[in-house]
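For reference, the chain that follows is the form predicted on its own, supplied as structure tokens.
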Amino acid sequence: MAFDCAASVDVGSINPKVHKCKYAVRGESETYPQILEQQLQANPGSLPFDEVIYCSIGNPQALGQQPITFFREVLALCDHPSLLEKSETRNSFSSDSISRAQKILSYFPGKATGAYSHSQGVKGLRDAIAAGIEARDGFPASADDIFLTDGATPGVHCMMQLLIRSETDGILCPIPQYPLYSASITLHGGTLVPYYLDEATGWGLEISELKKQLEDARSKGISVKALVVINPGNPTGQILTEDNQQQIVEFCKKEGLVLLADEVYQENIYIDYKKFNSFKKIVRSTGYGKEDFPLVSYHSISKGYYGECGKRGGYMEVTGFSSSVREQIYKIASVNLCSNISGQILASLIMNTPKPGDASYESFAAERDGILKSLARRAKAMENAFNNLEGVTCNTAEASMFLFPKIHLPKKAIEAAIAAKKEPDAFYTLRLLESTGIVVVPGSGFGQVPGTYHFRCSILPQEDKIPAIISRLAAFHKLFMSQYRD
């Protein structure tokens, strides 16, 4: 008798690991906007806006972003080295973005980006990161702790892989925090263990709080693992001071635990009084040596001002583990063969861009800056905005692509949510989303004190459109408040 295997397929079958986890930045956030988008374009004029607006997930190339044009430039030649040959490249292309893909050519047997590399990343790459790295905190950093991957995600299901055997093993995880990690720990079968980030001191990393959440999760039988620290935060958008990284690092030290930390957000900072400092850097400064401290740092070429975030790259630095547990990252790395090239060789750029001097650094640094200031501009446009709407707080915006305004709901708007089957900030985004087209995220996809509300909303629509961006969303939560007003 034939067996239906489709039939035996259903949400109850498969791994509970999966139904289980959960990714707010994806699902209804993303697939409901793309429905009304459809009927936009099937069907003019059949919603009160005009367009959708995504304010949702970090991602700045689809909102108009440009790409910085020496990246681009080192790629395409990277890509298509027969350019190399050609006289009229010289007069189409930087030399120094010819001399960088000559040199990064160099690192590929028969020069060909089409080839796998080593399952860490091309030796020549990460040496170029790990000269990067060293440039930025002032200490030695070594190739062979650089491991290449697609973006940074990968790296953190890497080390969640490799930290996690069961429910008995905990993570330590900020709230709000962003959801790849309480998706990670859930897929590979560990518990998160959440300490709250205090919004009343601009989203401060209390080491109290991390005593309290350590010793609760101890004392119910789990075995932590590891502290999760993402500076500059996302989605809250704060900076760690210097002198709150070293507690991290003492705390981290004294309990025993592998410091994950999630940098994506470096180059993303819009407070002239503000530093970024990477764990790398503080963890030497603090007198621990390469083998003293377990440390995971994680990059990526999707954030920063360059925005890559199609070419999928980034990097994790690994440091303080022993050789056999070494061993045994670099077996998970393998049964990934290795990370894209392109996204190697953006990583490598992104580490060691033109330097004043180079023929593309005048327009390099145009580039760049012109961004992180217009950055800059719409954080504060759009900080000051929501704490002018009723009932609406917001931090300063110090940094990373995201705000993350709370919002004190009226009862009966609540009331509604739940009649509705919603979480309150659920509801709220969504009616948003009907009446303006602006697209954001509820707060209870990243975790949120229980009574509070919350929602993000990224920086990232280009400058020209955040006047009607806030214009539509200070008009909808007017009638909003007026129609569930208690």
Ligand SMILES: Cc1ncc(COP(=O)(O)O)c(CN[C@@H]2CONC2=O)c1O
Contents of the next structure:
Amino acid sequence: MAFDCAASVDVGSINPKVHKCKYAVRGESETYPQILEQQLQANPGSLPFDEVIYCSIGNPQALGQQPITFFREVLALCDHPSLLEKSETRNSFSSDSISRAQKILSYFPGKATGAYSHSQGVKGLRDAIAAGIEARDGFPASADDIFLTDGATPGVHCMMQLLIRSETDGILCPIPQYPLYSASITLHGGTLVPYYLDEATGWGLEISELKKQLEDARSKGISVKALVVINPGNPTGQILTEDNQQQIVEFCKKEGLVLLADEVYQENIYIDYKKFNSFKKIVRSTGYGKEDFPLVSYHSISKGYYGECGKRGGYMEVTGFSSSVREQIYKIASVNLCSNISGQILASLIMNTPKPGDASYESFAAERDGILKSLARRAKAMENAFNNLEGVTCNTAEASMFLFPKIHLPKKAIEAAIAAKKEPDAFYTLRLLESTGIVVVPGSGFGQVPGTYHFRCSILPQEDKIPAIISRLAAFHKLFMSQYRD
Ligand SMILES: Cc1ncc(COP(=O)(O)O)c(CN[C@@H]2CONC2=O)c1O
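Let's compare: the form predicted on its own is above, so bring in the form predicted in complex with the ligand.
What follows is the entire complex, opening with the chain shown before.
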């Protein structure tokens, strides 16, 4: 029987989980600004601004951040090994980039970086990452526990695919959360069990809140499988204290939960009164051995001072699962054959950077420190600017790449938003975009305490653009508030 192709794929006949899935970071916040950009290109001067500034996504190199020279030199040499045979290469590449590329290529049979690799990633690169984890934490790490992935994203999907059997399986997620988690849980047919971070205590994660939400979910017949912790936080930018991390580890152990530790912002630290501790380090220092505690730690080349988002690299370190479960995780990875080799190489480089005395060390350290110090200055400048706006409070961005200010919207603005069939914070961010060209993501895209309104703004525009962004945003906010003040 011939099917009418058009009818067989109409939107009513696609997977309802896809329908239900939401991902605000690339929703209207991305598509509508692109339309305005096209309008500006077609009709310069037709809008009250001359460029669209994307403060909506953590995409540093799209906003002018330069890649790290050492990483790119090694990558270029690995991608075109015949350069290593040419004498002139020594004039344009540092000696340690050349030796690192030679070492990496030795992991590839026939120096073939165009071939599929092992489904967990090239063994030699995983050895290098394991060595980097050991050096960071002071506890053993094994290449066999490392799964190289095309960014952290597929690693998150993998664990949701493994853990979720049906909608009666739940995953505890922070609110506000990075919406990859809600989207992946929805796509895999599970239930998101929210736990609210406490804005009043700098987005603190209270164990009592975890317990309350866990018990509430269980009372509804939900089998809670895992706890997601994003540390440093996105969109909230907080760093957990070591004590809090220890409490979280004990909570997971007591309640039999897998701990999914999203640590992609571990190198985006802007304050000196807290430091990043990996959950791997906390679990081991609490005395739990390799078999005692199911932990998946995520890292990515998309963040840090490297911002190699488009190269799609990262890893998940999988520890504490039985060998039979481990085999199932490997099976999921094997269906994807392998992650891309450039991402694998970069993931090994971020975990094994030039050391003092290496030819590239001085220039590498200058690039790294220059980027991180500038990000810290931008975070502080924007935090202060938000806190100077009428009805706005903004917690310190201790880390990550975003600020998440709370706006006290006047009743008239909320009524106008309802009339426009928009979430109040989406109404505000849309008006901000149309008035200034500045793109931010409404807090409703990340979740927030009902009745509170936020937006997420990245700190990524180049530092010389920040004063203009602040002044344009402040001028808009003043006008908006005068228009809707109760
Ligand atoms: C907390 C967190 N985890 C995982 C990811 C996935 O990153 P990769 O797949 O690139 O490794 C992101 C990306 N950050 C998104 C992308 O840009 N803005 C964001 O909020 C993230 O913020």
